[in-house]
Structures are given as C-alpha cells and as structure tokens.
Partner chain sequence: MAVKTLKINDIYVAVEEGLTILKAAQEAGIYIPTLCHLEGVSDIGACRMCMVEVEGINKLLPACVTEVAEEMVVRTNTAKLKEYRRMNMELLFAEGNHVCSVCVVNGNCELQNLAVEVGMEHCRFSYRFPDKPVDISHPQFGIDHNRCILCTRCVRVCDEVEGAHVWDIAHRGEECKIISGLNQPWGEVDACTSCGKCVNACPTGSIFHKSTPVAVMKRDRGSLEFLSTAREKKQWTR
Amino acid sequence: MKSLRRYWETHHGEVSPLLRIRDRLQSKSHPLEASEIRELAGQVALPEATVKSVISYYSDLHEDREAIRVCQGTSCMLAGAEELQQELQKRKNCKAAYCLGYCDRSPTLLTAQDEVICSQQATALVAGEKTPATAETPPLSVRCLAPEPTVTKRAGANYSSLEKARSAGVYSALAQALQSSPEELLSLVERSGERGRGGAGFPTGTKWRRCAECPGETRYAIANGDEGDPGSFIDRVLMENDPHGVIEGLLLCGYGVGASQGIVFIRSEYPTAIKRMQEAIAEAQDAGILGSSVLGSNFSFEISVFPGMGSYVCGEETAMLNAIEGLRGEVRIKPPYPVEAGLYGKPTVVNNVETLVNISAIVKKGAEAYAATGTAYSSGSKALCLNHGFASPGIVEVEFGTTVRQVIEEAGGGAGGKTIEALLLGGPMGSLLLPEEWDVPICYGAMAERGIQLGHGGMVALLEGTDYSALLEHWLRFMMDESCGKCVPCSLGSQKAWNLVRNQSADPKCRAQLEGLFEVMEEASLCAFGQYITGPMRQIIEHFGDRIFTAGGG
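How about this chain only, in the form predicted on its own?
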C-alpha cells in the first residue's frame, strides 16, 4: 500500500480517507467510541456523520475481522453452504461472503488468516475433523476450445514472478506499443472490435478514445478487479496467476489514453490476488517497467492496489470511484460518465481485468487478425467459468460464436449423468436458459437479440431437483444484503420481496405482488444491479413457479 499512500500524499495532500479509516479500525480491538470517531473525522477532514456512514456501509469495517467467511454465492449455496455455516457457527465465529471466487470447488471458506478451504476440506472442518496441515486446495482446471488461448494462456499455472512472466512474453507487447504513438495504439484497439468483458460489452476502443479526447492533463486508468458476480472467478485467477499480464494491460491503457496513474481495485475476498498484485507491482517498479520512464521511454506511469472493503456494488464503476475517494460505495447518476468526469472529477477509464489482459494480444496479432476471430459483433474469445454442478468445472476459453450447448457438453461434460434443468448464465443479473435455448452462440449481439445477458460469463448448472423457492429467496437475500441503499426501489423493494417469498409464498396474491415489485425495481433503480437482477428471478417464476407458489412453498 505504500505506493498508493505516496501517490495520495503527493497529488491530494493526504492518504485516501477510506484507507485511513480502515487502518484506524484495524488498530483497535473494539468498536470506536463516539470521541474516537470525532477525532478520526477531524483527521480525515470529513463530517462525523460521513465517517459513521462509511463504517456502517462497508462490511469489513464493522464486522468481526476474526470470523470465518463462508461463501454464500450461488454455487456454494447450491452445494449446501447455508447449512454448512449453521453448523460451523456452533463452534466458530462465522459470517457470510458473496463470493470467494472458488465456485468450481464449492462450498468454500476463508479463514481470518486468509486460508482458503474448499469442498471436502470445508465439510470436514464443519464436521469437527481436522484438515491436514499439508492439504492443498483442489486444482483449478483451465481449458481452451478456441483455436489458441489468449486470456488464459498463463492462467493455469503461477506466472506471478517477473522472471517467469517475462519468459512467457509478458511486456513484449508494451515494448512494441511504445515504439508507436498513443494515437496508433488507440486506433489499433478501436479497429480490433474488442468489447469489455465485465458484462456490458461496451467497445473498449470507444471508451479509451473518449477519455483521451477529454480536455485536461490528469487522467486515470483503473483495473476493475472487484469481481463480485457469484459464479465468476476468471479475474481472481488472472490477478493471482498472471498479475504481470494485468499490469501490462493497464500500462497499455494508460499509454493510449494519456494517464500517468493506474489503480487495481481488488475485492477483499481475494487476499491472494491482492498480495500477488502488490508483489508484481513492486517487481515491475524495481525493473523500470513502472515509474518515471517506462521501459526507458518518456512514458511515466505508476500503479497502486486499492482493496475493496466488502461491497458488491463497488463493482459498478462509479461506486468504485466513490470508494477510492473515501466515500460510501454508492452509484453516481450518469451522465457524466467516468471517461469525462471520473476519479476526482478527472477523465477515467475503468476496464475489467479480463478486458485488459486481451490488449497485449491485440498489439501482437494486429487489429485485423484479432477482429477476424469470433463473430462480427464480438471479436476474440471469452473466458467462461463453469461452476461445481458440472462434471468438469473450471475455466474454459471459447471463441465467440461457440454455442452454449458446446460449452456445457464439450467443456463441462454435462453434469456427470445428472440432468441439468436450466443454466444460470452471467450471475445474478444474467439470464436463466432452458435446454431448448442452449444453441445460442456466445456473442453479445446474438444474445442481446434474444434478451440474454452474458454478463461476466459465469455458468451455474441447476440440476434436476433444485429447490427454486430457496434459490429465489437466496437471490433476494443477496440483493437485500448487497444493495448500496441509495435508491428505495432496490434497497426496500428487495426487503419486501424477500419477506414475501420467505413468509407468504402460499398466499395467492404473492406472485402478483412480486411482479409489481420487480417492475418498480426495474424502472426506478439507479444502476444495473436493481434494474437487471430481477430478470433471472422473473424467469425462475415463469418456468418453475409451480414449485415456489404452493401451499408448502416458502
């Protein structure tokens, strides 16, 4: 964190208020008293009410730091995480987390010592058995159905050291790009047709161009590593196993848009990713890859890691900017967009981690060669995350245009003899696909025509016998817990809907009341979280409502 502190002290006169608040809380073994909050507010130059609101907003600032985090993401929920937490709670302090990023090895726990415990090990711990000290997390499976791997070529092994990363070609694309102008790099990314991999699918080149052309000297480039969609874990794997690839992508972004400062925002549920990104940044700094003369050029660029503090909504770019500035992670009204007025009001590009790792391939292959892969609307390839319900869970990289069915059958191996009733694609704001819809190609355009959300690319297999009432209740609880609270339809609407499903699903009026609440959420919520999370819930009700709204439901 030293480089981040140095940057804030140099450019803003003080350390980010949120980091100072976190440090003060971590130095105490008890909640701050009123006098201490008053003192802290004076130190960070914020009103007492703001400091209190920040502490109450971020779960990491007010929940027990020694508690075991039990993942309650969708994959873990389906694997029995709720029951696991109830049993473990009898002997140890626990708290729920969404999500720890090991959806292929559910259920998962994270200890206060940042030890990840998966699958059978988690079950053994809950049963009171001792897990072997030498036990290792089950291995990650990384496969490729594309002609050649692009984003996952270093994801299956640990390339976190600079020496190993350079031996695999990392930073060669940066050296190549520095031989040309920023304008040439911008044009290259535009012509490649790459779209953001974080869910929205917005053209990367267009975003970079808009930022670069905004007036002013100060610009920022941010890697969004707050991968919070339960079911997705590609960003965690890239930051852990290919951190130098992430740094190279962020450097290329900074060079193209004219930024001199980069930030990697990483959720606190990914402690290993935070550690390895910090170590990689330090190595790159020492090697002259970062600093006042990047690879001996006139380009100056520094990168810092900013840790998330327990908020799903901070994955939304404007909420993330608020967090970095030291405020609650609430969404901002757009326009203006971050490329025009982002961090501290300056033009800012926020790109997903997977998006950035693709940039080096575009530089090396050339725009036309990259654009020739995939589909006319979605060039290149996409990393998809297959959850524990598949026979062969893990990460699979596919060329855009590959069908969902091919991924399920060829990469996932189906469900190991069990029947997959439906597929949850793209996380809680994604889509529910029945088997007759699986022939749709993985493509932002083709899917949009059918009203399907690809999202971040997580795939959760819903097997025959799934308790859809429990699943619906789970999603509503997730929405209720993770709403930033800024808009009433999302924050209070989710509470009302959760109570309906939990307590009144046998009431004939329940279904109609839910439909009414969903409509209000979709129309009046400020960000995509409230606007889109009702989509898969509507689909569950449409296709499996007879299992939810019954005399015994709820």
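Could you drop in the structure for the form predicted together with its partner chain? We only have the form predicted on its own so far.
Partners and other molecules have been left off, which leaves just the chain.
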C-alpha cells in the first residue's frame, strides 16, 4: 500500500517494528491492553489497526508461549502426531507446529524452554511414563554418496565455535575471494552453474548479477533459513552445526553483489539454530570477520538474525521481506523481483542456506571443477533429508544425477522391513513418486521434464498401510492453516476442499468437485503456494483414490 511504504522507509536502519512488537509482547505474561497496543503503535510508527493485524497474523505473537509445540509436519503426522497431541492436551498445555525439523526422529515435541523431545521419548512423555534413562535420543545420521562431501562436510558434528570452524577451513574461501574483485566472484558463481537449493532451482549467479547491476547505493543479502517445508531439515542442521559456513556464504554473497548488510531469517521453530547463529555472528564480529573491515579488507559487512514468527508463507522471499519490514507475511506481486526492488525497495538477494554453504566450495574448487560435478543442468551435490520411514533415516548428500532409487536403496528401504508404497519428495509443493518412477535422476532439469518437483530435497516414505484419506486431509489442513488469506482461490478453496474430503468423501461428486477446485487453485492463485500445493494431492488422488472416496467415485 502506497502510504504504508512511507512508514516502511522510516524503519530503515532501525530495529524492525515486528521485533519491537514481539519484544513488547514477550515482556508481558498476558495479552496487551488496548492502551498498550496504542502506545506500541506510536513507537513503531504503524497505524493501530496494522499493529493489531500483524499480531493476529503471526502465530507466535498471539498463541500461548508456554505451550509445548507438537510437530504436525508430514513425517510426524504419519507417526501419529495428531493422536499424540490429543492425548497430551488432556494433561498439558500444547499447540501444533508445522515442522520442527526432526523428521528423521518423529514424532517431535518442543518445550517452551526450547528442549527438543523426539522419537520414543516423545511417545513416552505423552504416555505419562517417566522418560526412560536408557532411551537416549537417537543421533542424527549424516552420510555422503557423493565422491566428497560439500554441504555436509561439517554438518555431522558441532562446528559452531569459531576455533573449530576455522580449523576445518571455514573463512579460507572468503580470504581467497577478497584477494580478487567482486566481479571475479560474480563471474565465478555464474560459471559454476550453481542453482538455488530452496526449490525453484534458479541459477545463483544470474540472481547475483541482476542484483549487482541494479542501480542504487544500498543492497541487502538475505539467507533464507525459514525451511518451512515439512520433511526437510538440512538448513536447521547447517545453521546449528555449521553456522560459520552459513556466515561465510552470506559474506561472499554480500561481497559479490555489493551489499553491506546481511540478514539470516530463521523460523522460530528452530530455537537452537537461532541461538547458534547469533553466537557465531557475535564471535565472528569480535574476530574481525564481520564489521567495517572484513578480514582486514575494505569490505564492510554486518549480519543480524531475524527470527520468523510462525508463518509458513514467510519462507517465500517477498513474504519474508514483508515480515522483516514489519508487515503481514503476504506475498508481493512480482515483478518487481527482489533483486530489483526487495527489502525497503532496495535490490536484495535472497538465497537459501544450503545454496550459500556451496559458495565457499565453488571459490576453493574453482568454477570449472564445480561445474564438472553433478549433471549438465544441475552442478554439484544436494543434501536429501530422509524421514523416519526409511530403515536408515537422516541426511544423505548425493551428487546431482544420482537416482532416487539409489538413495532409497542406500537407506535400506522402508523402516522395519516394510515396503515403501510411494515417496513424497520436496515437501507440500513437491511430488509423489511411485516405485516405477524412482529411476529418475536427482536433477532440476531431468525432474522438471517429468513434471517432478525436487523442492528442498525432503523425502518422506509412505509405507504400506498408509491412510491416504488422512494424508490428504492433513495436506489440506496445512494449506488452510498457512494460507495468508490474500487471494480467493487459495484461502477459500483450501477450506472448501478440506470440507469435501472430511465430510463428503462418500458423495459420488466429491472427487470431480475436488479436482475442479484444484484446477482453480493451480491456475488462479496468486503465489506458488496455491499454484503448486495441489500437485502431490492430485497424485495421491490419482493413485490411491479408491482408498479415499468410498462411493466408488474414485
């Protein structure tokens, strides 16, 4: 909105209004009184109605902070998280959260004290047993099928201290890049053929170049650590175990595009990642790695952490920019793209955390050597996140070109010797793959040709006996809960579709109506959320419709 723009610009260089609103809310144990909100609105220079609107938009700003969060991500849902929450609700104060990033150890709970309780410990807690001393939380498994690890090099252990990170080689690529010009770095990233790992697979170098060439003094570099897709957790692990690797990537991005301010946007469902990133930034600041003279050069760069407030849509780059500016996390109309007019209207690069961690490898290896790995369309390697449905869950790094089947075989197939009926790849906007499709190579190009979305690389195994009706309902519930509400097909269509599946699946017209709704959502929704979330749902209906629609409409 035109006049809101004016308000936004006044926040430039100051603490975002959203953070001030959050801090004010957290300083009180009960919701704010009208007079307090009025006072707060004056302080952050936003209209009273907007402050009220923002508080009601973000879950963290109005939901109970003391409640235990029960993960309702797809993997946890398959592990019975819904029943778990119903059971826990009887005795404890709890609420649902969409993905805490422990899909390899579902189900998962997160306490108000930021303690993660997962797997059998979670079920034991809910059942009212005292946590058995023997049942330790199973450790994260990080494996690499590529000739050498790139992203997962430091993901398997805690490298969050600067000393340990430095001894593992972090910041040496930065020192090397600072010896040459930003232009050389830009050209290097372009030639490497790296593609963004967040899901869209857009060439990183092209994005950087477009931002660098936009006129203007101020630019921003943002690391997207929102990782909202239930099913993936690589970004959480990277930010927790390799925060300096993320900082180095963001510094390189800033140097390449000519930005002097960086932001790491991290969802509040990842409290440990927020803490470790903040500590690492402070340590890097003290060591002169961040600040007015990065590693003694004349490149100046600062990084701050911006915590998400509980909204999936904020993982979309323009919604994220709105959140940082202190507004509702609604998607902006594109064009203009963030590289031209992003944060506060300034050229902004938003890169996924995993994408950034790759940059130092590109600098060290050289563009040509990096481009030689993977496939012609997708260079390098990708970290895949395998959920607890696999015999060996965890993070598996593979070179692009490896087939899905190879990954599943490496993971030993389904957990408990069960058959995997289908694979959910790439989160809510990803794809459902039947066994006959598993020979597809993991590559943005090869997959796009077959209409498959790799997304952020989350893999959820659907084992024999899966309740597809419940899965479909879960998908629509997620869409209803997380739609921002701006456009009609997504916000109203999701609710109508959910109602159809929940209450009218015995109606012979149900399936046709549902498919009609999906078509409108796909074609007419404002952003990728409404346009692509129907993909996996259509596949669920296509392949398992007879188990969902009871009237023979399937």
